[in-house]
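Here's a solo chain for you in structure tokens, the form predicted on its own.
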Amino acid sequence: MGRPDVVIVSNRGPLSFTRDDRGELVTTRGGGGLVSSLGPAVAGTGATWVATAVSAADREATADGAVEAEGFRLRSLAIERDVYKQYYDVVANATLWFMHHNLFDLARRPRIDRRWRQAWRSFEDVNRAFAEAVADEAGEGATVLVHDYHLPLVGGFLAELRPDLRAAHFHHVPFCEPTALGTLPDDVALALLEGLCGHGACGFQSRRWAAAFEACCHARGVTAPPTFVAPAAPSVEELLSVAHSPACEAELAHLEEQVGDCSLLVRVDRIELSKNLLRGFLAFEELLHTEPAWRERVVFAAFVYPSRIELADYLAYRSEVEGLVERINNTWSTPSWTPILLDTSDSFVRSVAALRRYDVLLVNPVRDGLNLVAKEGAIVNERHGVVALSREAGVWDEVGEACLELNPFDLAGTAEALATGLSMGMAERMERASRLHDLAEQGSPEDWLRRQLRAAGTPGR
């Protein structure tokens, strides 16, 4: 097989490997929003996807080079475990993620010490390893699409190694404002921006995030590359296939048994600090306080699954979420009604079943690059459901006109929005749901891929 003319680069790949009961390697489609959005467009195209080999099975499966399965050609990087943890846990997740989402408790974090500096060197090393792998894989004049905040330095290294390549970077999460960038040491902040500017173009989910990147470049005296805005889109075909599957029907039937005649409030999220779970549950309790008529008439089903369990902040957050739900249920439950159903298992089929059934969908992040759940819910919902959406989610720019607007920090306002959504008349519900459905179905993974290729300067796209 010849060298590919398109290379996709991301921390997590489109395939994962495990061993079955007989000890044989089994291939499955990888998880995460990037794979679900870009995977359907890339599968079977002949492109190569470069990613890390996370598990021991991943390393074994790809030890002899690139593998082909599920329509993908995957080149995996086996990175030494301690180096990977410093790159991924310390810098990418505990620093850059917190910075871009405005999550730092500035009285305590970040703490830039000699250990952090060592982690930053590992971060540089991993980004360089990705660039070297791409340089080795890509054909002459190939297009390289680098994805997300884990790999901002790849473009700069690639420009040195393979100046013939056309590279674009796509930033899935928000981009911070200049003040937040100032939490990094000056040399690190500059390296971050110059690495991104090494790409021929930088893409974002929202114009807000592109403007923030440009403002950071201006504040640091760096010339920004062309930017483009290309919100990700779910695969409607794959989503509806899951929604209409026997497994999803069984999950929906089980949910109906639990909910009975009650209205259903739903959220589907990772247990992630930026997703604002605690305020969502507190707002629901506020609703029970201020609108007694809804007691025993509404159930809040929260399908939330663990995230970044290696980080102490996330373990503590999960404990706080579970403790709060337990307190609210202990306070308000009756013999025939449990107000909150908390499910922390990672089941996409179960989540899709909940999205089919909601009367109100709560999406209230404090800050989010996009948020596909707001689109996915609108596509599969069967009850003219209303979406209560944070204006701090990037997807607000696309679908906000058909949603109930939330200030994610305003508990009382969120409770009022929930009451509005639950009591909304059918005519308005139908009108909003129809408009939201149309907005959510605009674009496709294929469109998203084409926009990235065009931004990178690929001819004929």
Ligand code: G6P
Given for the second form:
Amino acid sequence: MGRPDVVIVSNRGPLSFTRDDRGELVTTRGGGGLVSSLGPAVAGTGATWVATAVSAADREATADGAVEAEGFRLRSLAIERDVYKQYYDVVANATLWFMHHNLFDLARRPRIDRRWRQAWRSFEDVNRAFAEAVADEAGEGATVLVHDYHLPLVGGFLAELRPDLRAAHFHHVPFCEPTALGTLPDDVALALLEGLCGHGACGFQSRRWAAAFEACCHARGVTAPPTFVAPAAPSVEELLSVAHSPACEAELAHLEEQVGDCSLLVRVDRIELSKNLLRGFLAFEELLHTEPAWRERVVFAAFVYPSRIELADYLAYRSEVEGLVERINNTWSTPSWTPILLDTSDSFVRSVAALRRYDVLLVNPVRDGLNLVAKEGAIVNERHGVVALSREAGVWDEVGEACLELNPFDLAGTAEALATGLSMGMAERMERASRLHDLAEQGSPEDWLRRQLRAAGTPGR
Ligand code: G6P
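What's the form predicted together with 6-O-phosphono-alpha-D-glucopyranose (G6P) like, now that we've got the form predicted on its own?
Following is the full complex, with the preceding chain placed first.
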């Protein structure tokens, strides 16, 4: 294979490796929203995908160079463990993620001290290592698509190393407003913006995040490159094939047994601070308080799976979530009814089964780049289910008109929306569900990738 004309760059790769009982290397799909939206789009394109080797098995599997898989090449970057932790845990996840999602508890965080500065140097080093790997892989004039908040500096480095390449950056998460950017030291904020501006174009999931990026550039006197808005889309075909699989049927049958004749409220999320799990459960409890008729008549099934467990904030959040669910169940359960079913196993098939079955789907993030679950739910649901959606999710722009609007901070308002969704008459449910279905089916992973390539200036795409 010659040098590729398209190079994809992301922190987490599309494949991860483990060792089975006999010590053989086994390949599985990498996890997370980025990979699930980008993976199907890149499969079969012949592109090269540069990503970090996260586990020891990942390093071993790719020690001899690039791996060929599913119609693309994976080139893994092995990064020293301590450097990776500083880049990924301290800067990307504990700082940039919090900043872009407005999650900082400003009385306490962030704390920019000597250790943070050291971590920022590691962040720069990893971004530079990515740029060097791309410079090494890419054919003359190739297009490079750099993904997400972990890798904002790649474009700046690449512009120096390989000015012949066309690079675009795509942010999967929201972009912060200028005030929030002010939580970073000035030189770091500037480096972040200038690194992004080193790409020929910057893409976002929603016009709102693009505008926030432009406002940050403007406030810091940096000239923004052209921006584009290209919301990610699930693969309808893949989703329906999971939904119709025997494994999914079995999961659905199991769920039906647990739910019985009750109405079903569902949520599917990572255990993640931005997803607003605590307020979701509290709003459900508010509903049980204010609308006694729903007691013993509705079950809230929450499929939420652990994420970023290396970070203390995430561990603490998980125990807070589990403690709250236990408290609510202890308060309200009756001999024949448990109000909340909390499932923390990471099973995509089980989540899809729940999405087929919901009467109301709760999607209430405090701020979210897009939120694919809202689209996935609308595509597979079989009960004319209603989606109660936070207006702070990027996907609101696309499908909000067919959903019940949530202010994610307003518990009483969320409880009211849940009551409205649960008691909605069939004619309105059908009308909304069919509109939502049509909106959610627009776009595809391939189309999304094409829009990024076009924005990067690739001829003929
Ligand atoms: C979510 C976000 C993506 C991000 C990914 C990283 O899916 O929407 O923007 O890239 O998390 O997840 P990870 O597990 O790799 O930290």
